[in-house]
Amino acid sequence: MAQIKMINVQKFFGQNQVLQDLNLTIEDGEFVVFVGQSGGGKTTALRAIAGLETITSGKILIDGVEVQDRKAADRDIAFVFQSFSLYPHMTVRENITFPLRAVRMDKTARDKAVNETAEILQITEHLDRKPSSLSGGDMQRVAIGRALVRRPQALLMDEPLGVLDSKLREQMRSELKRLHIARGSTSVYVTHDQIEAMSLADQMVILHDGVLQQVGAPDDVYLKPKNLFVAKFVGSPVMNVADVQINGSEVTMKGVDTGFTFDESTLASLAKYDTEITLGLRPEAILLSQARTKGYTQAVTTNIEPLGSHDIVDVRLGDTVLRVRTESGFVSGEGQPVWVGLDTTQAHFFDKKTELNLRGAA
């Protein structure tokens, strides 16, 4: 397995810069997930590590050895694409064996490696079948098996679950995590799905317009976003944001006469920003009551999304609509009066100019 380093990596396509001064260390044995919006640079970064994309400047090191000038075949990296890319005329066994034949491994060693890989991926019973007879999930297992069978230094995956239906995606997420733990391989994974990223990653790497926004464990990224982009990108539903004014120990949203009371020492350091503050609140940080409650402000419900285990309720508070997570059936319908409170310990404040988190950033 291998440590991977990207040092001051820049990548241009013509005049368009898609990676800007990317500095990143992926430790040996980590499962790292690149996540971000389409066009953010995550696939380009992955392909640069693999050698499928040349970088404009900077260095890429694998186990301390510079590889940015090496061909993909000379980096000992395996790559799994979104499409299954299997040979349709070959059996599963022949597909998985193919990279071992390319390096002229003897038959006994080949058979052992293929059988071990098939057992780990739970596809032993499919070894003599053609890809066309397999489900989408099993075909992706075969593609992963073909990548893993020669035990590369790192496994790179570009949205490998993107073509699967939601049930298979969930199943394969669990399988990939189990496989990573069993093999202890360095794994780098690209997705635009932040739920997929949070469920798989040891470390999340969030890119936006080619710029690294934050690197951290899923819990840290969710609870301590470094800036407004991360706060709004990670989480479902996304973080609520509202322009506010701070007066002493009160934080007031636009269009509302009464404010929410915070610990005054918490707000003291923010006073200099005056009106240049954005408040950020996760849906679970907003508290609803159906009765008048001290410290709460009256609002009205505007929409309800029943999701089985819980509901997402939209409430209008002055000029702001907040999305709130509640127990299922807590609110009976739209237009209902409710009272809104805040868990102030979970509140975030962002500088409107820099969009940096002014409180609680990792």
Contents of the next structure:
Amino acid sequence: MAQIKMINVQKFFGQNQVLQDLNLTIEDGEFVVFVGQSGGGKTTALRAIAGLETITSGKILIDGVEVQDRKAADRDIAFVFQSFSLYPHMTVRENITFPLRAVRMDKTARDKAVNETAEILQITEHLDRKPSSLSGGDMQRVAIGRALVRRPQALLMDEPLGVLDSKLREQMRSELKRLHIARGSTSVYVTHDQIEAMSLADQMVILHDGVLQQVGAPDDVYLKPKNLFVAKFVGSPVMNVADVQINGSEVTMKGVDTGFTFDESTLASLAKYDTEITLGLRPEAILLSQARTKGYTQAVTTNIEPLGSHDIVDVRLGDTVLRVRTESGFVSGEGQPVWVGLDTTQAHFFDKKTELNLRGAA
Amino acid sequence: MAGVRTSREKWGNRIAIATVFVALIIMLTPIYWITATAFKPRNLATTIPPTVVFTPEVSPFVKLFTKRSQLRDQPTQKEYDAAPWWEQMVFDGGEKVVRNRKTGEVRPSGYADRFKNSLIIAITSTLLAVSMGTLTAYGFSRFKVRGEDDWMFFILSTRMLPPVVVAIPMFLMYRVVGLNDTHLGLIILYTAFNLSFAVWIMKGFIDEIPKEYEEAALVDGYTRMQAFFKVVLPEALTGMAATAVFCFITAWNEYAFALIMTTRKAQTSPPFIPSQIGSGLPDWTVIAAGTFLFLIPVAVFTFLLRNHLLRGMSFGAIRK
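Show the same protein again, this time as the form predicted together with the partner chain rather than the form predicted on its own.
Zooming out: every chain and molecule, the one shown earlier first.
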């Protein structure tokens, strides 16, 4: 178990900078998820910790020891690949034993470790089969078993659930969480799926274009996104974004006559920035009403996604289409007039140029 | 092949099978004829019309392995009776086996030695070409090599020149460094012929092996060399087997360089067999016997590796 620290880590592929001044501390026993779009540098960061990628500059410390110049073999970490990377010419048992052979563990200790690991992951009955005869979920379990059997300092996982179907993914997700809680090992996990990230993470690390955007617990990241990228990346459906004009206590969207009334002090603090403002609204921050309500603006529904537990309703307000979360069956069809209001406490204001969240921690 | 088949498809299928049969007949007839000729008495080898039904005998093989000369006088009945059965067959064919005058030992023709040379040279050069080719291909496949494409093209370009073109310069160079008529000389030549082929084929196979296999091994505490031997090599075996078959066939069959570069000590079978055509009327049965034996190692080698070869030929197209 270990603390992992990255200090000013830079990585170039030729002219192309994939990691920029990455500073990050992963505490002992934490489950940290790197999340971002593909090409965002998250896998590179993970591979750099593992030693599969040399960094251009900066330091990586595992338990206070500089490891950036050490070989992967000498860092005492384990890695789970998206493709599982199980050796097809070996049985499951041989696959799991493989890391133990590298450290020349004697046979009885080896067998004991393999059997224990197999038991935890419920793959004991598959031990003598070849990986190719296993289902996707069992392959995944074997891959995790191979990583855990050595009891490494840290467990690194690169989209380990990426190739599984969605149902199995959900199941494996909770298994991973259970395993993490039972073992308490420092885990670093890479995914592009923000829902997976939120459900697993103690800390989410959001990377975009090689730049760290925000580190925080899933709730923090969701409720207090530092910038527009994080705001739009985290949460599903995506946060509604609209350019707005502020007049006194009124916030007006382009192409709409009437504005929304906000708390005076909230808007006053924005005035000092003197830039164009972008309003960000989560689907649940928008309120719909069938009847004319004070402070609400009239709009028309354009699309409805019934999801069972709730509906996602698209409403057209001037030039903007807002996606709104409602209770199921609240709106019966497209083209209906509804009244739109805002939960102003949940509104985010972003600087249109710098994309920073201006209300900070609202 | 499941599913509904129309009568048109059925006919297509029948035509395909018929075509395969015709192709098989065309390809197998020469092999049959060589085999049949290898067991014919000399006087039946070149009859018109060809002899198809005959009593097989092994005299061509006896003649292949011994030195012999034309009979000037018929052997006396006593000489004939004293001779072992195989020598009698040579007498029957109008020749006699040459024996050492003092010891009376049969003098061998040297075919066994040539055959041994062929085996040594072909096997060694195949092992060298495949192992060097695999390592080179691994390097090109896994590491950033400056000008990789140019290097690969250069390697390929060594095959663009027909090798015989350089035979004379090679001969002169070999004479200077004393590689003429040595096993090493031919081994180097054949390895060089096959290396470019081996590199290209093996690169295709190794590119197919996910590099996560080695990365997993690296993270698990192995060195790159260990990872190569424990993880990459077992996966590459199929490709190596397929490559080995082709390299072996090339080295085994090579004629021109063997003829030029070797005379006696390191001579291989291909230049030796035609030299047995004999004086006077050609004795095709001896040629056929030599060729027949010469075919066997390739057939055995290919047969042993047939499973790998089949999988190898599909080039990872059906991986997983």
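Positions refer to the first chain, counted from 1. Rigid core (definition): largest C-alpha set, two forms, superposition within 1.5 Å. As the structure is a computational prediction, the values presented were derived from the model and not from experiment.
Leu155: CA moves less than 2 Å between the two forms after rigid-core fitting.
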